[in-house]
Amino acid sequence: MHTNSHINPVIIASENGRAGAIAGMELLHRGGSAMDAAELAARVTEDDPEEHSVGFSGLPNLLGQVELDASLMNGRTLESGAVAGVQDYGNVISLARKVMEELPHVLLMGRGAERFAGEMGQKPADQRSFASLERWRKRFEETGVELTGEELRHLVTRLTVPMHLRDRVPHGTVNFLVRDSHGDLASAVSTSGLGWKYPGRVGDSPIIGAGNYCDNRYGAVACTGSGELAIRVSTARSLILYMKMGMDLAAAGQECLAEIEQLSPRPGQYMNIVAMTPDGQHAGFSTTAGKRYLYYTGEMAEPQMGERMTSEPV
């Protein structure tokens, strides 16, 4: 950990992280740690009923159930905590932190994570909202699909492939990369996952190394989009390793985009990445043009948006 107490705090986030970033920066200005700020920022997003890709009111799976995933990583110690497939409990980012602090594990899933939430004093809370269930019903109406005895594996393919290439399947995740005034880094990722997913599907968000990675020595990285892509090539850890091996931030991000493109993504699949170096440099990357990300330093009055870089032509 750095001893300089005058390091400028920084928060990098996905585009939907504005309210969380503001809350996190207020905490950093009061001397809060990167871990505390990352957790708080994610909680704010999880609690927002208008954010249908994270936490309460998140996108349901095929059966209309909201299943939540999250992970948190400490850049100074490389300690990590994660949960996946959590139903009927909110604030899964805080549950992920409890996994890191209270158990000799990194990842809990499903019933075990829900049991642990109860042991940690969390009260059960239905994460479905009227709005999220209406979006679920509307998707079935749009595609003419009926939830009958037909095997779910056929339904999930029909519902998660866009009817038009411009009609992207709902994905959703929030990313926060944080540097505090001591120079410590932390990263937080929370999501309700792919809309209309097969029950039990887990994306990259709770997978350390795929959707989230943080190391004080080299930087922090988090992903949103089609988690299957990031899992297949370990995107978050790969970007960190490329910087460890000497690439600058932009080159490392471009290399990760190239790896994603080599997977020949299905129609509607895409990947967004945010990254930050220990000295506060930051960048966003995307396989889709026109995507943005949020950045907020301790000297700024409010968060700003930056353009994500896309793959360079070969």
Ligand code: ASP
Given for the second form:
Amino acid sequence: MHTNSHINPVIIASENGRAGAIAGMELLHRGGSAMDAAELAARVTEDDPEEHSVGFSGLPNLLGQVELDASLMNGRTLESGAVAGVQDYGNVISLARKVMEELPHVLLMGRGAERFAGEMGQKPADQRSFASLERWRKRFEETGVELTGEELRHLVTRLTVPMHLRDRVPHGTVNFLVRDSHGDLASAVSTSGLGWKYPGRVGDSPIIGAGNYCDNRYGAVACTGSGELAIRVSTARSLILYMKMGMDLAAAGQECLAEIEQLSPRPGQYMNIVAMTPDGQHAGFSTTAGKRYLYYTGEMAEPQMGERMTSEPV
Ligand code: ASP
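Condition change, the form predicted alone to the form predicted together with this ligand:
So here's everything in the complex, that chain up top.
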């Protein structure tokens, strides 16, 4: 039951979420729910042909195929839906929502998710956009790796963790944390995952508790970066749990960064986190200096960038 309908709406996003946040905020101003705004914001990003880490024009796997992952969580009910490894359908955030609403499941993968997309009336399309294939071809050229033989496993490390191309590590994902004017929270994450991943690799984005978590009582959290790290220490749910146990937002985020650093990340691996409390405080965290996130509250004319906190020296 909603008692207060005059709460200031808020959208927190990863740096690439600007167009989605604007669309989401318009919906919130018209009285839309946090769930609808989070889904819409992610959809706008998925549909952007210039966005090469989310949706149709996403980063390909080792075989040049785009495999998409997404998840969505309702902070009021703790219901969630997710899909992983989806080829040939672009709006995976909406598919994740349908999993939540139409099935007694949380996560669908691969062929089953594609079948379900067809049942839900989504139209298949070729995700191997020209841009993706071009990037795939160039990647092999610039790293001097040849796609020959059966054993793709030897190529993964050379293509996904390039020491000498550290600033060009092929990541990308969009995060949206939303509070609506009733005070309800929702979170949405959509991605093509790690570029040049082994076919079938799934990161943190569709894993509730790792790359996405949301609970009206404590807050919302989502991640971008090397999903393997967030999976290993359940970053999104852990940050929420630290706040539940009494830490403030900054301390909870720092604890999550410390846990990630204790994993001894491989060269090129990193993690970014965005977080929001039920009263609208927000913060970004990163294992890499100089990273930013986006925040947009109901009274602001447009989204602004904030600096992400990095680990405090011990
Ligand atoms: N977290 C995503 C994944 O590991 C990728 C990214 O955010 O760059 O699939």
